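In structure tokens, the next block holds one chain alone, the form predicted alone.
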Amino acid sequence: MPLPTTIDGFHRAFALVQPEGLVGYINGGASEGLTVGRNTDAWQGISVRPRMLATAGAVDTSVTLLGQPEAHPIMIAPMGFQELLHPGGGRLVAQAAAATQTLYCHSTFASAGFAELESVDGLHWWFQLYAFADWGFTLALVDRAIAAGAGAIVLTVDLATLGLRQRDVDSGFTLRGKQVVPCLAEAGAPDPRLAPMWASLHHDLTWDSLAEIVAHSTVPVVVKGLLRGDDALLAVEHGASGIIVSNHGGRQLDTALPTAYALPEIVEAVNGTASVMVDSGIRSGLDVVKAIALGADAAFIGRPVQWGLGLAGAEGVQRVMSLLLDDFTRSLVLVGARSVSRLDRSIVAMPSHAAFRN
């Protein structure tokens, strides 16, 4: 069957192909889903002021993203259990991540441990760090990562406790908890089914535990699932390297401010302290462009690459990833920017309704 030639496409063969639970719970969102919704309609709802007759020559794509180059400015986000998508996935992924030369970041749950990871020719990737109530583990986890490649350690901060997910609720889906977590089983945890696992989860992480993550780390630390301004100063006073502006694909907190509205305030009041990614209901390579118009360094993509993934395992991944970079070039020059560098905020015009300032 031929592959879908949009990423529109890629998400309506998905819900085809895929049972409902998985669909809900890969689609669905906190509560009523409703930040899903306005995490894609605020990137949407931005309009774009392209410079004619501005530049000429090659397109340049690359970025520097904590002090590395990169080939493209768009990243593959952390996601946990993609065997559910296809067998394999989880290796999958992070092979059409290098295939594409694509940074990829790998979840503390995903379906491929670290030795996989290192086996893939290529491939540049952080680790995204779900902390435990055992610090020591936590920290060995941390050093496990590192020696097995990780250029970072991304923390995420925005899981106090599980937001309500009502599709998986509704579905009556569920994890498989008696699966083994490959990542915690390399870094040595005593039980690495995913339901022990799950439950040890630290939930009362503070700016301290941030800071002696950084302590530890010998990568640079980014700290995912911000979306206030002032979260971002403490972030950096207490060692961040970089941010993530999320809000969690909308999984979380129901209503919480849509990415593209968050962005600007972060990037404004980091000041240029630290890399500021974005990630959240971005669905095409123009969304791209306005984020690094909006400041951002780079843009994570999730819920596309799970599209591709269920629906055509690794070929579908390097397909999406194809599409959305293709989008991304021909945007750049289409805005008058053959360069990253040459995005600004005079590209980009925010609806009078996204300013969200106490």
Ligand SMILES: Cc1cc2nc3c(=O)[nH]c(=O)nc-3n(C[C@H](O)[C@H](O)[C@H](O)COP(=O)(O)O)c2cc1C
Contents of the next structure:
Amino acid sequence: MPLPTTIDGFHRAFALVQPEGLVGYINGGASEGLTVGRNTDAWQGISVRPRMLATAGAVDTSVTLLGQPEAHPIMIAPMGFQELLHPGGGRLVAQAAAATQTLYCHSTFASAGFAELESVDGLHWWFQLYAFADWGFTLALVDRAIAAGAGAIVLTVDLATLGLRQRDVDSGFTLRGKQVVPCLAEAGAPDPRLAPMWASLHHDLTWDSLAEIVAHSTVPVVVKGLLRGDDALLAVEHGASGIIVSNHGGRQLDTALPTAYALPEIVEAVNGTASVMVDSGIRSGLDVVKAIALGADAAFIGRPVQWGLGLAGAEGVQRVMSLLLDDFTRSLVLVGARSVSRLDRSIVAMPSHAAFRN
Ligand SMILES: Cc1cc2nc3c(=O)[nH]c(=O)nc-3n(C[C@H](O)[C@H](O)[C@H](O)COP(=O)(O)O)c2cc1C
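The structure above corresponds to the form predicted alone; please give the structure of the form predicted together with this ligand next.
Zooming out: every chain and molecule, the one shown earlier first.
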């Protein structure tokens, strides 16, 4: 079967070939799934004000993230359990990331362990941390990730409890609780099977928990899951080097603010004191151009990577990344900014309903 030629084509083909319960788990959101749709609508609803005759010559997609040079600003978001989508899925995503010079964020619940990541040549990766009630083990996990080469620790903070995944309730889909979680096994968890580890997640994190992780870590710490400027300021005050504006792809709290609308407030609050990244609903290179014009340093892609993996393994993920990167390069040229640094706020026009009051 030839691979789809659009991201939406991957979306539709994925839903045709995978079991309904799994499709619901990957694509579904919290409660009624309103934020899932609003995320993508929000990016698409931003208009572009292209400049003409502004730049010439070669396109430069390179960026610097947390002090490190990267080939481009489109990154793979952390997502667990890739094995459900393709045998060896955890390793295949990492390989596809390396092949497309994409920075990869590896989930605590990913299907590949640290040792497998270490064997992927040329891979740039960060480790997404879910904290555990056993704080000593949490810090051991941080140490193991850094020893394996993680360039940053990404602490996810929007899982104070699991959101209501209504599609999973209706379909009866559950993750296989007996499977071993490789990163947790390698970090020395006494019982690294999913069910007991999931039950021992730390659900009472505070800003002091962040400060403790920052104090312990020898690499930069990024906070994932913020939607408010005041929270972003607190994150910086407690030592975060970066912030990921995210509503977890609409999977946690329904009607949470679309990230395209949360981003400007956070960029303004942080005011250059930390890197700002964004995810949730980003489905094209043009969406990434809009995110950077609004002040983001980079953008993460979630579900489209899963669609690629589920359809065609590493080749599918590479194709998804290539489609996004081609669109990003083309969009840079068309908006009149042939390097990422030339994107600015004047390139985008927000719809009037994006201005919210509280
Ligand atoms: C199947 C799936 C698993 C996920 N697992 C994690 C995870 O383990 N850790 C985490 O911080 N976020 C996780 N996320 C959220 C993603 O990192 C990201 O925030 C979100 O998918 C971005 O939105 P998008 O899918 O609309 O691009 C997961 C998302 C999906 C769809």
